[in-house]
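The chain that follows stands alone, in the form predicted on its own, written as structure tokens.
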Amino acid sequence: MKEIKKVTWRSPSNIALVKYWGKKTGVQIPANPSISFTLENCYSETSVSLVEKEGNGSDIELRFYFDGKANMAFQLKILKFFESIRKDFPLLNQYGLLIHSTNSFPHSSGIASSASAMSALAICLCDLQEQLNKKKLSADKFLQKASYYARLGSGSAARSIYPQIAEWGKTNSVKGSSDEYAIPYTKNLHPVFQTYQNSILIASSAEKKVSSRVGHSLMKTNPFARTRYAQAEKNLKELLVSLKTGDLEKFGAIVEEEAMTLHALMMCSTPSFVLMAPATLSMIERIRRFREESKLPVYFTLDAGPNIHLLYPKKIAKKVKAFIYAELEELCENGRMIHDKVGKGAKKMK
């Protein structure tokens, strides 16, 4: 199998501060705007090689390996993604593809692996097609294009392309915002948020009972959907002020409200579902008590799962980690946790 071209990109996961939950009509169009911290240590590293096609047919030829082993389930997901974008990427018709991917974080660790995986894959395709076209885009246009196609693979993947913080979804609160791709939001970011810390506390690694795709679809009949979308707009507008001024108390209040609203929406959908674990609630109680007693700006958020993302400034990291090991480690499944921070976005590897 002759290799013609190969690229490798590393793309991180992200943690939403204002949550994306629910879709409009169309392909991966968000019902409300969202904004997220890009992570640093939790990433997918993906290599895509173009090889000579073995057959003469029009079928996409693909081999996918995760951690060095063939993964048919994800290969089928990628194949479906490729079929939906093949008109925009002639290389999918002209070559076979050999893909190797790995994550820096363990499976079922509460990190959005689809965001990192699909963003890494999308940016690899954009890079390869650019090389074949021999026409280089500007850095901004290249990242925007990668974000657009990452979104088609996994909505939240659109935000993983960019460093520090990214916004996705058309809103009057952010100039240049779009439903079709995310945009970086670093210009007005207060220095305290540029080095913000995120400790991920694993309450449970059990597979989710309901996929995010199903969860999004249930918003169509959720009785609180309209109210939620208005809340998201309001929270985003207010959060942007906190991100600019460094108001950690307001930042934390919004982030925690968003986390609890997300899970409340799941609990009042039809059918309803609960993704928090008993340890999740115990952690929340201890975090709130610690914040009240210590007066430190320590806040939590949750993704669509049971695991806590603890957010805090770098300057108090030592005190917060002492609290984590003293009071929260025992609530983590097998003591599992991942210490991460705001990161630099997608990166091309040599």
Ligand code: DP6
The other form holds:
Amino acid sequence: MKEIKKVTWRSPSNIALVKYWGKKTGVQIPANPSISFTLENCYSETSVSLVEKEGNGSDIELRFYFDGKANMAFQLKILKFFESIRKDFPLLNQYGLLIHSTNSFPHSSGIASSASAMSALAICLCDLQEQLNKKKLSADKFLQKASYYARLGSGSAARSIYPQIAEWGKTNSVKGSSDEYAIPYTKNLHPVFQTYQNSILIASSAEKKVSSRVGHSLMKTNPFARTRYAQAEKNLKELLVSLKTGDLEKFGAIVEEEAMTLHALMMCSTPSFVLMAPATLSMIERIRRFREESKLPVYFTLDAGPNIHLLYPKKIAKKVKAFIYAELEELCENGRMIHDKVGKGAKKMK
Ligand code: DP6
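Structure of the form predicted together with the named molecule, given the form predicted on its own:
So here's everything in the complex, that chain up top.
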């Protein structure tokens, strides 16, 4: 198969501080604004090659390999995504696509892989189409476009491509914010947040009990939905103040409230889901006790799953790691954890 063009991008996962949970009517429009730390060590690396089409029909021709092996389940997901955006990407009709992707983290670790995978894929498509069009966008516009299409693949993916912190969702609290793409949030940022560490403590690597898509849709009938969306707006506004001033206690209190609310919403949805594991609760108790005793600003957040994301500034990393190995490692499944930190966003590979 003759390769016509190829690009490779690495795009990271992210961890939300104010959570996106619930969609408005429309295509992937969030019910509330969200904000996240971009990660560094947890990423997807994806290469997309354009090849000559085999048939001359209008079908999208796609082959997808994950870790070097053909993967039909992912291929179908990607095909659906590409069908939805093909009017904006003539290359999807003109060429066959050969896609290779890998993750830096194990699939079973419960780390949100759709954010890194979909953002890597979207940015590859934008890059290729731009090369074919021979018209270069400014760097800002290029990332905004990639974020727009990443969002259509998976909402949280919109935030993954920017360095450090990204905000997604229209809100009066952030100038230039949009429901359609994320924007970088680096202006009013206290330098301590550039040093933030994220230790991911694997409480359980069991398959997700509920997909994000279904989880979001349960908000449609959740009796607390309205209150939640108002809370998210308020939490975002207040979080921005702590991000500016470097008030780590306020920052941590909001981040933990967001994590607990996300899980509480799932518990009181119909049907109900408990996504924490027994080890999650034990870790939360130990983290809170450690914080009380040590007075160190170490706080946790959670994704829609059982794993703890411990957040702390680099200057206390030594003490926090000593605590992790003394008290939390034994609660991790097979002692598994991943030490990550605030990262630099999507990166083009040679
Ligand atoms: C709990 O982005 O995975 O991680 O848009 O349906 O693909 P879809 O959902 P997804 O939802 C992520 C939810 C979350 C919170 C967050 O990242 O903001």
